[in-house]
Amino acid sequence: MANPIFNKDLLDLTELSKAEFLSILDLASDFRANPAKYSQALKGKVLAMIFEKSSTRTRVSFESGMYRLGGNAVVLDAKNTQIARGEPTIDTANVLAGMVDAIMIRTFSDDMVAELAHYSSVPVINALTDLHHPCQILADFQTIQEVHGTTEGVKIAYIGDGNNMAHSYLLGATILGMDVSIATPAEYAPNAEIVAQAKKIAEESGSVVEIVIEPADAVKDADFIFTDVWASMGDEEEFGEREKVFAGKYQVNSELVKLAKDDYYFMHCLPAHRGEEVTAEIIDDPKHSLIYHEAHNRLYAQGALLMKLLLEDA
């Protein structure tokens, strides 16, 4: 039976209140530090994960974290499934509802997921799409919280393309209150129902939400500074393009973070091109680089999510 106080999906973060997200990111970090007392946590329960987009990190994390827990995943490659030859999603959902616990997705489509979550009696996660990325959210989020103590005060500052990290981080900060910036070319910046969204949920928060064209109005006296790629996956055609846009000046380097505060954080959803969105001395920094921190914590994160989502006294 799932725990009451969540909804029976996370398709994107709003459907998360601040408690319910709060809960989340404490139990990843007890999770992190006490993994031996999760060790049996998810007994007898399989995750099915689909992907219709690449992965390491959405694979390897979803996949070891069910291990460690208890239970089992079985890996779908959506190209050599039945969606692949035109399965409606109806027959999809109820018929891996009747053998699994929980379904996983990473594909394109955000109307796929909600159909897929709309069928499904199991809770469906979103793992990324084309507008949302809960999950790596979760996991950035933890770690804000592990390496600052808390969430509280925080300023968070994004470069770069107006793609789904920074959707999931502009509602992710203003459901938690912290304030955030987003700098990104105007031709590229984010979805404008996402931004109005986020505007009203910090009207509750108290957030301060800024989307700006210069990256170093968004780093000033930012806490924690992230990037994308200038190219998501889906758009890598468009590269030769972006670059001419994003070159020189959406990237996060030695002279941009002077802005920023002189204990600031650096953090990327990876892969990362050096280089290009941000320099080889910014992402290697081993007093601010914060890159591998947070992979890690995608294991933990969602395996949190999934006893919140799974346990009924998680």
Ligand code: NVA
Second form
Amino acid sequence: MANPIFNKDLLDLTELSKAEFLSILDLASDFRANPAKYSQALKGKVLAMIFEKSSTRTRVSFESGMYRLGGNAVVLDAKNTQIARGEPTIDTANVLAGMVDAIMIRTFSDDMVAELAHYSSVPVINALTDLHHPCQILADFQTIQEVHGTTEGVKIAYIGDGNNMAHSYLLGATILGMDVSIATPAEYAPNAEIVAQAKKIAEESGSVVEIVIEPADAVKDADFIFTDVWASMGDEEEFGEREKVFAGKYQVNSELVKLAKDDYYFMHCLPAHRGEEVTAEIIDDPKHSLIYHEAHNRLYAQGALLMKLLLEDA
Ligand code: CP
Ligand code: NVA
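Can I get the form predicted in complex with the ligand as well, since the one above is the form predicted on its own?
In what comes next, the whole complex appears, and the chain from above leads the way.
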């Protein structure tokens, strides 16, 4: 049967149906369990990787993932390319699409990524923008399936800034039918359009979506607790004013996790700031913290995504 994700883009998670989403997670776990089976899956394929923001995990997981699938990757630091000198996106898209099989981009503007995808004849993957981080959610939900057996009946809670991670958890959870509760300060609430999108998806999938102010309300009976930095890439100059709002309240600590299920798990996309959004005691707790498992799953989740986008029969 033809693979319905073949030759598409992944700009945000709303482009995936529940079945497509789960098929990526299943392939990702199989790639993790049986790497040799996939060692030539993307032989001859080349991925261009464009970075306008910093990265450790995304760069290494995509690049190493391509190599482990038998393909190759070309890394472009945007500031050393003609993109930084103002070359129109239409020209970058058309030129790269004639030379590579897929384009991964980490940048600020979601509109720029949409424009790149519009003009590119090869799949474009959003590897983090100001509004979305879909690849992280694929890895995180693969991790949930691996430790919990299923995403069915799961409640996730997110504490902190209403940022790209909060948006992608909202969309990913509602597509899969998980309950999702997000606690942010009122002035750093998630984007209202994305919340509305998630609530609409939830009407179909049956997810409960809560946007609250109190971390305690979000964490109540959660199976998985997520957080992220108080100031994302691009917001660093606001750190001082953000700290005044977040400090002392939007932190995952031993008091807060008491409200979650006893066998809760802690997750964080990383990089993390111990003592700010999470205490060292929680993030370094080997029993409950999944931070390295989820980071390692970036390689497998994105490898699975690449196979789905580049192989007609994946
Ligand atoms: N989580 C994540 O995307 O990490 P990097 O910024 O290191 O790529
Ligand atoms: N919200 C963070 C995620 C980093 C992976 C940022 O955008 O900087």
